[in-house]
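Just one chain is shown here, as structure tokens, and it is the form predicted alone.
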Amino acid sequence: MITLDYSNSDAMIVGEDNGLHLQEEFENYKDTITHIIADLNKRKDKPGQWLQWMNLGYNEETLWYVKEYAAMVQGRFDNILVLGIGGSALGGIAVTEALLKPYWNLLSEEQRNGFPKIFFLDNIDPDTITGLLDILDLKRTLVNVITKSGSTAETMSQFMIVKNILEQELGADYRYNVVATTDKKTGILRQIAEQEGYKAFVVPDDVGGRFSVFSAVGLLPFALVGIDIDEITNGIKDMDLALKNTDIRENIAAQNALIHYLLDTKKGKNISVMMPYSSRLKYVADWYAQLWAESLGKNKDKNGNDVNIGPTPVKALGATDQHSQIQLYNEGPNNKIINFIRVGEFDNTLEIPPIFEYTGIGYLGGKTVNQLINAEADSTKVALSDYNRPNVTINMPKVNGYYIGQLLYMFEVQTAIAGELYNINTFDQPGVEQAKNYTYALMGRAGYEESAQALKEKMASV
């Protein structure tokens, strides 16, 4: 399994000022973290909670449906393009970088396996779209479209402008082209699908798309490049089952969410930065950044108080972030926690050769840069301990599905727990409703036409 080290976050290492006496905080916060763990798995089941997520390990009829779709697909197109944005792209993204081989779009199709390359459009730069969509063959290219809503203006423009190119190059053939992943019943992706035939999988209610990675807003594009979607859940049902254990000195996502709660709340460690020490891993800290902030980030509490609250997530990558960003974390604001996240074992190993020996450099000959990236990673923690700075290493035995599952699945369940410790709505996102209302009005969508008016007016004051 994968495990904690806190204890570069104890007053004995890190001082009196930025560290926390542990347990005696695990003592006194032990029975309110048994009845938040309790009161989340209780919850977990009734409609209304957003608390579907914790179930989506589980479903198996989900998995049969999406293997069964991508074996039936197997060999008809040479690409995979992601239609999305948020929380219905960069799991995704944080998934297929870490579970395919590196660079794969790059390789032939023999070292693929046969199984497609794949290619995330998680934004509207209409540079970066034009380019993609030049080098892409839209008839050999499996086009997935996932918004819950259906009325994301980012994906669905996106999607309005390939399917044209679609449809102008294989007429109405071309909804075989097309899989949405939308809401059950409602919802205008939802309704186009049902009109032009496509085949169409389920976000489940109870599931906000930052908690939305194992459903099959996850699991279909996995599936379809040949990743391992059962090992996936096996992870995530391991960990969970871990995770329901209401004792604190047991649970590494309750021990997480109260460090850094309690490091927030009472030392000003209101950073959470998320550094792994994989190339691989690199965008779960793109991902955990969204899980973060968009849960945490609040102006009022469950009692209607006005909080603005919640820890800044910062990514980084070890060991380039050595050379660009430990300067500040060591010698500037000690506002911050660092999360390591550090890999027992890689696929590969590389081995140093011998040479320049007469050198300087000559003590690296023999060695491997597995030795090294985990020395480095060593290094550092101990380091920023040195200057009394906060950090937890999450050690993550190796890179597969089975560990990504237990992974991302823990981060999800300690956002859910910090938010509880914080009193807040963890699943709502009402500062980012706002921007997409106004974006809906000067978009000139029906029904807004009075916000377009009044922001014209804020616009032209500024």
Ligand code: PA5
Given for the second form:
Amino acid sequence: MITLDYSNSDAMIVGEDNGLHLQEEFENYKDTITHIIADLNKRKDKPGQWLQWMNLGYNEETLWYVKEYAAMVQGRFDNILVLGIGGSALGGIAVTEALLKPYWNLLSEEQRNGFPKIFFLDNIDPDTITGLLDILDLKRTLVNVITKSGSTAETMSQFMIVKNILEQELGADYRYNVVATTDKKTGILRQIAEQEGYKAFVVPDDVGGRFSVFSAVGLLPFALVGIDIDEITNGIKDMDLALKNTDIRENIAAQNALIHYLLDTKKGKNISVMMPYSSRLKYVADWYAQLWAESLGKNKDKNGNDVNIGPTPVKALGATDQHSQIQLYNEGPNNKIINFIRVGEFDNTLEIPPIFEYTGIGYLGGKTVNQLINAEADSTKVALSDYNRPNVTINMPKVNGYYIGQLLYMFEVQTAIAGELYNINTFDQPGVEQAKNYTYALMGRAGYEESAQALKEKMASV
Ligand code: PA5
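Having seen the form predicted alone, can you show the form predicted in complex with the named molecule?
Below is the entire complex, every chain and molecule, led by the chain shown above.
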């Protein structure tokens, strides 16, 4: 299993001002945590609680349909093009980057075992979109358009552009090159899918975008490029079982949630840095940043009080960012908690040849890059602790589907528990909706005329 080492966030290591008396705090919060975990598990099946993501590891039906479709289209496409943004893209990017062979799109078809290349368009930069469309043969591309609401302007504008080209190239048959993932009943994409005859998968009810990676939102693209989705699901299930334990001493999601919450509210550490020591996990930090920020950054608590709270997530990558951010983390404001992810065993062992013995780099010869990256992870956490900077280490035995399932699910539960500790609604995002609505107004969407007028006045007065 994935484990959590929290010793470097204890006051014994990083001092009274910056650390916690963890055993005492675990005792103080024992009942609160027991109640939170029991309550989440009790509410998870109830409609309107937005906790259906806790059941995704057990969704045999989705697994079956996804695998059936992936098998049916295998060999028909050279590329998968995923259109989506935010929660509809970040999980897909994080998991494919972690689990596919590095530089996947540059490998030959044989090296990819006959599976297609995969591209994500999660922004609306006209140059990037044009650049990608210039190199993709859309006739040989399966377009997976993903939007829960079915109306997100970024995703739907990309889709409108792609659909037009596809239709010009393939006529009415273009619809076999499109697969939609969206709400079961509502939304514009659902309506279009039915009208145009697209194959469609469902973003289940009560699963928010940032908690949707293990629904068809993620599982479909994963299966299309040959990732073993059963292995991922096994990881989720084992972690779910472990995290059902209501005893904080046994529950790593509860421990990390409480450590983050207390370091923020008692010690002023309101920045959470996510720093995996593995390039393959680089985009897990992006996914975590959205999960943590959008879930916990709120202006009201559950009782309607103004709180304006939320820890700020920061993405980093070890060892790369040792040469970029660590100077700040060691010597700048002591307002952060650093999360390291340390990988036990890499797929490859890369030896450094014993050359240049006559120089100052001779000591590297005969060692492995594996030893080097983990030595850097270990030294960085010790150095941070020397500077009294609290940090935790998540130990991941290997980067594979099983542990990715565990890792991401652990962060989801950690986020839900943290939301309860902050006493906020973890699952809404009114601050995102506001900007989305203004965009609709600016772009002339019907029904948004009043906002458009108000917006124009505001913009004119700036
Ligand atoms: O987590 C969320 O809810 C958001 O990040 C959404 O995923 C994002 O705004 C995209 O929304 P949609 O899937 O409706 O296009």
